[in-house]
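What follows is one chain in structure tokens, specifically the form predicted on its own.
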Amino acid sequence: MNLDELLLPDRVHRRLYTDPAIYDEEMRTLFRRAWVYVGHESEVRNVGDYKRAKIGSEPVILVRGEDEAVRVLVNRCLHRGSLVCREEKGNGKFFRCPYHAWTYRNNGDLMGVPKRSRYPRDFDLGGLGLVNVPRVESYRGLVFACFDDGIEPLVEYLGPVRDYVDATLDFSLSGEIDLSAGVSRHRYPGNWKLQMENGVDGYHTAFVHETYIGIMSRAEEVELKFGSHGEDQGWTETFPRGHAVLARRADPRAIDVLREQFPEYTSALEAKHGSERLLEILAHMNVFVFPNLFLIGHQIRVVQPVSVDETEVMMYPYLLTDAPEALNRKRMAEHEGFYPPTGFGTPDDYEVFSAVTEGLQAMSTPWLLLNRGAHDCQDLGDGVRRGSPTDEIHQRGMYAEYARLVGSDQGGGA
């Protein structure tokens, strides 16, 4: 597909978000030639266990099987296309097709078909399991899957924000997480992108959340939860592949305010981490790993399209393993507070997503402009751009990656 009258450096068209076609070409391409998150380890922790993802529009079964490796299947019966497994997560030895029940072991395998007899005797079952996606690697439990038998290795593709990543999870003392603690599932009528671009995007917090600034700032918490909304005080960044990370300083009372609470916690934070980077771990950060996974506070957030104009979110807020139980409670009740469908953040976001999508019927003006800061931006080198918080380097770094994937014609891979 030829994007060339759609995506230029410093805005997108309107069609990007509208047209079915092109919403099309991003499942064949784009997704199956990125490394998608599928989920992560401690959701598949002992043999048998499973959950289904998607990988774009790919429905795919993410499970540990009796030899402890974790794969990755399409979720579809090779007789006639059913799923063959529709409960969300569970743990099980095999998946059988509620259609014909032909079923399938955890690794894939056809073990079996019933009335065998009506086929030919030479019906061999030894190329009829479930589809194997090729290419399946994880970083520090976050699970990643590809079609693509040719991309580079996961640690690669991830490039320089695996720093960011690393100081996410690196607030855990063991550096383990676990996402034991459920998930909440939204909808929004508009496009996938609108979350890959908002996730990231420092401008809108201010007016948006407004109401939430506001109530949080009599209590003096704003500050230490999300750093100073100064553009001195934070920066994003884009990356090599798409990704990106709004970053913003932690307040320097972080750590006093940690350790009054946390004593012992903090003090191994600081004897493993040291005082600078156990500050740099307290900073806010939003990390996006293209194409549809956040760490974002104490979640992780994946971005699921469902069609041109409607998208699933999914957030994980997942606990530190080793962490005080109070600890853990007091993030889980910071994460309800802003983003559930009952919190002060997400229905905010959702509510402008869809005026979004309602605004870009408009024909007669169809540009939306992504050149915030573009004239002020640092090249730090190894293809990783910084700016200031408000800025949209990153949505410009994220278009950058999505014409390489979806401007090109050499097909979706496997």
Given for the second form:
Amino acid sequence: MNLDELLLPDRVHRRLYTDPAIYDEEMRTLFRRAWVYVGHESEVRNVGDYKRAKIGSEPVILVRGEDEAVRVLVNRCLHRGSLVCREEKGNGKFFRCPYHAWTYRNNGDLMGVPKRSRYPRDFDLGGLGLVNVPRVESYRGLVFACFDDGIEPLVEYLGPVRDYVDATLDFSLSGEIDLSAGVSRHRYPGNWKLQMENGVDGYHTAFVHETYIGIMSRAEEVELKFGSHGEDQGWTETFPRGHAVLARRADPRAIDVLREQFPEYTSALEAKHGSERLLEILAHMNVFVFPNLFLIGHQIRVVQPVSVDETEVMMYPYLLTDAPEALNRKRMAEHEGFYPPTGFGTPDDYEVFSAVTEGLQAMSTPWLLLNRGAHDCQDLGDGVRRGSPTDEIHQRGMYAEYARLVGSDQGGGA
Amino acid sequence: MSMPESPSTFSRGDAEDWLYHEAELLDQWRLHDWLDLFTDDATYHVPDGIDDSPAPVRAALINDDRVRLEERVWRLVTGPAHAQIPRSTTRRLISNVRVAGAEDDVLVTSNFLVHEIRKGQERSFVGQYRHRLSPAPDGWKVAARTALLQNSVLPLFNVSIII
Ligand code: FES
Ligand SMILES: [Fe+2]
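Hand over the structure of the form predicted in complex with the partner chain; the form predicted on its own is what we had up.
And the full complex, kicking off with our chain again.
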């Protein structure tokens, strides 16, 4: 698709948020050419565990087979199209289609077709297994899948954003996390890219989250959380492949504050990583892995497009494996305070997305401006560029990758 | 409203009067008066609807102590919370009321249906309340209020009213 008139280096056209044809093109190209996050290994810990997910609009099943391998199968019967798996998650050895009972092993192989004698003897059922998404790889338990067989290995795709993913997950002493604590489910009337842009947007915080900041400023930890809010205390970075981060340095007192409450855990973290790295681990980071994954706060956030102006977002507040239960409880309470549909933060974001969606009906005014800080950013090499925390450098980076995937006619689409 | 002189006779009628009063305060957006119905160590809990995990630690939709409940009311009334500009109007129906009695506190269960109208759209929230009420000099107070919100299995747009 030619995007020349819709995407300039410093601005985006309203049609990217309103035109169903562009949405279809994104499903056909972007979500099939990128590594898309589909779930966490802790969600399919045991043989036979499965969980439904989507790659763009394509329904899939993340499943651990009898051979312990994690696969991503397309959730679509080869006969006449029904889902073969209707539960959100579960455990089983096979998937039986509800329509005519074609039955598939959990590695995708077709194992049985009822009343087979009415098919010609030479009709080959051998090739009619559930489609296996050709590439599946994971990084630190985060499982990604890609329909494009030619994509680079996941670690290369992640590139330098890996350091921020590591820093986030290294707050777990064992390095492991667990998604069994539940999920905040959201749906907002607006395009999925509004969430993509906003998850690392440092410009809106003071305005959209005024009430949350008002509430926090009455609490004790405000200095640590918001004291370093100034332009000089944080930064944004854009990485190759559209990944991004919004980060604020931790207050140097953060380690001591943590130690007061969780002395042993803090000492163990310090011994493992050293205090300098521990401060980096305690920094406030919103990490974005293009196109659909965020690590924000204590949560893994998945952005799921539904239609051009409808989006679902799942936020999984995760537990730190081997951390004191009180620490995990504290983190869940912090999650509950801001993020659920009933929280003090996210509802204001999604209210604004809804306002943007209505505003973009204005055909008289087609452009959304993303030029903030464009005159003044730092090149750190290897495709990494840094700006001030309220800049839009990283959103510009996302759209550069977007243009590469959507605005070309390379293969990988359907 | 029922007075605490005779807790053991807290009847279904008393419970209904109490619940209707609470619903009226919420529908009239008199949230500070509603707060006055809570004891100082009260809790307000809305669990996540799919709560089938054996995990010892769970995230809820709402898990308020008195302090956070006051913050919630401040945000909605004074804030102002963006998600309440413009404001919602609501109308609540309460039914299937049951009382399990004790000497000094009672557990009242009921079903609720809350209709919300905002920005030209209507939504409804359905579920069950569990009110643990205890007697105080000025009436029965909430020690613990739980809303089992069945909508919570769905992806939700902002829920910025009190359920
Ligand atoms: S559609 Fe699956 S068996 Fe017919
Ligand atoms: Fe926000």
